[in-house]
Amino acid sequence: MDHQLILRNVTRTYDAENGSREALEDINLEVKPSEFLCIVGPSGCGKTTLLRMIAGLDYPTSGEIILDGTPVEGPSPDRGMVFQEFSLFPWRTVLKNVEFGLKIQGKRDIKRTAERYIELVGLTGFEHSFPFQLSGGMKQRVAIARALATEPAILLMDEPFGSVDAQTRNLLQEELLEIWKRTKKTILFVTHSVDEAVYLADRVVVMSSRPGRILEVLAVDIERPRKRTSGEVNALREQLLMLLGSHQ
């Protein structure tokens, strides 16, 4: 099934001591089925708030978020979320972490499903390891497997590679693209890194500083696999940096 996500006139305002504070203003966006969409913008522009509202963990002050024709009114298994922090249960093994959401949903063949997604993220052989025994990159693979195991329509990723070293980050980007090709999931990926956005995305949403507004949505018409230092990649990177720099 093709899954379509639509945001219409989404605004988020928070109460503050000296009056209200607008985090997001009039966000309009249509996400295509199976699209890899990256969202970039300055710190504090509301990228994470936007992702949390799509996940149903926060709500718009006005406007609406619609998935497959139904308004988003709270969390649901059709939206999986991967946070920057690894957010694993330290007392659970890799297998038990990945099984967690499946058990809550009352799924069948839980162990077999979990093992399949552990294999998908390249962690076969580590099923019985605990998080403290894993590297940062491995922990994030577990978090991705756990999010994918519940078969969400959309995978929401908030700076998922922000806390790992540069070499691991590049490797995880490549692995995520392979997972995306195999699963055909729709992915919304928040990042501070223009390089990461250009390497991963079908389209890049560029946001302004607070209150966050969409400045532009740029298509990345560069064939994959992309060379990180190619002329096309460098040209798009410069365009994104200019957009961000002129709207700080």
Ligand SMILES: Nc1ncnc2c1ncn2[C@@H]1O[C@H](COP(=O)(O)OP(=O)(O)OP(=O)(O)O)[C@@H](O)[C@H]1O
Given for the second form:
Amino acid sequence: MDHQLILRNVTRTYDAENGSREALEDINLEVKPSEFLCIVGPSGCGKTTLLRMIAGLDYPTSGEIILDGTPVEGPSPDRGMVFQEFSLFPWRTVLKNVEFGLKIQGKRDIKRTAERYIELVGLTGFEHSFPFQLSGGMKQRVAIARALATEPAILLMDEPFGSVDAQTRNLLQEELLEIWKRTKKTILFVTHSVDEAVYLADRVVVMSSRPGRILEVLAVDIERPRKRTSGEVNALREQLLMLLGSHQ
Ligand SMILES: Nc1ncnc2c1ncn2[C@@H]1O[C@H](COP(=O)(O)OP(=O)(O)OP(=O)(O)O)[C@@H](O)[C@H]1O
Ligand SMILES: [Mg+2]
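Alternate state requested, the form predicted in complex with this ligand (shown: the form predicted on its own):
Starting with the chain above, the whole complex follows.
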């Protein structure tokens, strides 16, 4: 399977107090298999809405989302999502949180699989901890392990590192790149950070707000591992900031 994801003329309108609000307008995008795609744009431009529609948790008002030639009609194990807010079950241990999706799928050997992904994100030893006993970065790792455990072809990540300190964030970015290299997943990664997008992405989708539209898709043709402050990285950051028309 190639896991080709195509968005064609996708528009999403919500009912508002006085009429309707257009959250996304005419989104066209072809995501390449195994691509690392970052999405940046101002708050409220529809990034979460876009990921939720690809996950099958929301639906376009018009247009279509096509995965491997078939329209997306609901959630499926081939798409895993890491949500903007921590969405761990507070009353379940790390192990039980990671096992959750596997259980729903009726998989065998769920404990062994969950343990493998807990190891992958560097949390061996914390299987029996509860979320409240973990740091923000560790919780994020659990959310990533849980999303990876069901082996989705496409990983949808909504500002997954937004609430951790800069050092942890850099570390998590490197870990994610390692996981991506090893698993060859397609990753759609929403971020507010231009730096993060330039460090991670093969391509960066820049969105405008009200209604959310794609302004531009920039290719990041910089070899990995990237230096966070090299000339070419800085040049691209400048370009992105100009497009966003803001000072981050
Ligand atoms: N269920 C909903 N009902 C009504 N309006 C909604 C709904 N979900 C999103 N919206 C609207 O759609 C627009 C886009 O919201 P969305 O959460 O996708 O933005 P975002 O780009 O993820 O913002 P942020 O960067 O702050 O997370 C907003 O104007 C929001 O009010
Ligand atoms: Mg959002």
